[in-house]
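We begin with a single chain expressed as structure tokens, specifically the form predicted alone.
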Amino acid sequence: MATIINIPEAKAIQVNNLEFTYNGAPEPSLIDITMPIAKNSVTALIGPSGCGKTTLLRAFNRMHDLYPGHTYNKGEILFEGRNIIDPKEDLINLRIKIGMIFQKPTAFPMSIFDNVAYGLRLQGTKNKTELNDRVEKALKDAAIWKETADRLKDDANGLSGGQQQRLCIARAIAVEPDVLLFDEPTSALDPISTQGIERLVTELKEKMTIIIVTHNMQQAARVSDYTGFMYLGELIELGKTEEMFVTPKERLTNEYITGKFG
């Protein structure tokens, strides 16, 4: 029985004994997955690798939809009050809702300008004014507009690995997302890079719900409300950050944070 805490914030996200199996596999990959997300947080998904984070992250925008056979077999996963792995769920408005960064950050093959505006184009974002005014305001809030303001109309693939990553999270949150998902957003980054991700991280809260998988651990420690520890595809312990790190409940999480495996 995992150890859930109370999170006594309004609940962005609310999990509910999720079971998860990829296509062919012999086993679930998420087994009876039970949490909350509290709203305007961030929440910090650790373990070792193969554990389930990424499987779970990708769950809360149904990513895995994008490749047939694999199930939801049983549990819910509850965002505006609805049961967002119902079949009849509107996907491509559940991603605005709920946008994604990945690892590796990929720009678009177009210029800096249309890789901000492709997701407000795609809304029907039209108007020229508008649409300059909501990609500056996505660029700056990412952090990159000093660095973007006078090479809009350049090639994104241009920009350094950290400026692509900034490039994607201004992509990401142009279209006003309630939740963002990284998914170990500076693992190709060097230090500076990352520092600059992770100093973005906490300002981001203010406006929208961010959950994180790290494999970091310092990193988990640093931009984290709450973390949750995951192993062999259940979740093991949620807890507030601060409080997990100096006295995890559970022998598993204590084990894996002093460093006996993982």
Contents of the next structure:
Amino acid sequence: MATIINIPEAKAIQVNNLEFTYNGAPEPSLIDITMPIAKNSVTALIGPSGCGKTTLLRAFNRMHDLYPGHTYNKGEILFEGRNIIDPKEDLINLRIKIGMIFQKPTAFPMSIFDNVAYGLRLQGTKNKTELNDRVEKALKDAAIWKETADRLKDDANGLSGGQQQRLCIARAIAVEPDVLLFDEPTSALDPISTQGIERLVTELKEKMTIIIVTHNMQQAARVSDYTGFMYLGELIELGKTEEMFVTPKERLTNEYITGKFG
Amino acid sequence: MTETQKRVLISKIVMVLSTLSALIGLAFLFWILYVLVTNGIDAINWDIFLYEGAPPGYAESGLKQALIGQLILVGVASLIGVPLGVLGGTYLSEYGQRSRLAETIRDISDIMMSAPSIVIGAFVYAVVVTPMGHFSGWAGVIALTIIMVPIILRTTDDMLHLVPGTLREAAFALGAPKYKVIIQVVYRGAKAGVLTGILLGVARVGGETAPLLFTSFNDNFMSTDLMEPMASLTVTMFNYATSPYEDWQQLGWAAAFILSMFILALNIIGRLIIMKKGK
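Can you now output the form predicted together with its partner chain? The one shown was the form predicted alone.
Now the complete complex, all chains and molecules, led by this one.
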């Protein structure tokens, strides 16, 4: 059985007994996941390739629903007091509240300004001064204002990879989500850009709840308050990050963080 | 001879053969262009744009009816075919995806693209010209549209498919509804490719003769009425070039020259769009 610690903070999300199967797969990819996500903190998901960490992350904003045939077999994900894997859930509203940053930067083929304004405009913000203010604030919060202030009209694809990733973060936080999901956000970036993103993650938790999937255990140790270790579709252990990397409760966790497999 | 020497020799032989083949292909292209330009330039003068067709021997003879007719036929076919093709391609790439219906449409489009255009002309003759009782511009437009749609449909499908899935996901993750993801993100990302496909589709039907021969037929005089037979550059060219009269043959050369330049221009614009995109 998994070792899940009790968290003292308020919970942003509570997963209960979640099981999920990809279209046509013989076995479920998530098995009986029960997991609290602490509010205004960073929760890291670690584990070897194929363990289900990204699958779990993409369940939080129902990304799986973009493709036919994937099924949430049982269980629930509670957010704001309701089960968000309910088929009746309004996905547009859900995704406004639960934002996502992807592995590779996903700058849209438009100007830097339009990229950041994209979510705001979707929500109906038309007022020019308000748009300007909120775009500027988001770019500042994402620590990319200095590099972009004088080229907001330029094509976003002219930015470097690290800059594009911060632009994507600016775009996601511009709409002020409650939860931000990071799917290996630095795996395509150089060490300096990675450092910038990690600093940003720890700063952002004051305003929102963060869940980050990472391949890199040092990264999990550096940025997160809680760490969940997943293996073969199960959550093996969830604990305070500083405790989990020093005194893991589960044998599998111990073997993974000491590099015996993975 | 050692193994390595043998391989180097074979490599050289293949390189010489392939370079020769490429040169032969290019030589024909430049030969065609050379003959067209030398004959076409001589035949081009202002009268061509000012006068309609006339019997052989008349000085005031031109291609006005064919130029206008060509523009109307290709223009109206594009007005119908481009939206149909782009929307159809959008369905395939964004909605149908790998479904059986979408795959069937793809297969049929591929077959349609390689169907001889004269067969499409014969089809339109049977279902449009025969019931109407006479040739008409509309019959020509329909034939050209049928040829154009699968080309634009498939290029649109392919080009939209090249837009990375993560870009769509990123837009969905911001709470965008599907139609906005398609219009604001996918179309933008594939703009150059889709536009090129449209231009190539238009250029392709611009050069069609066979399906017009027995649909829009021909008219020696100006007509803008799509219910009546309508002249086109291609059919006019066919008639004039195969006639025994030298002044008509000259007009045929002029028509060939204008048509080639028009299609060359469309193709060059298409390439330029791709190149600009590549920067």
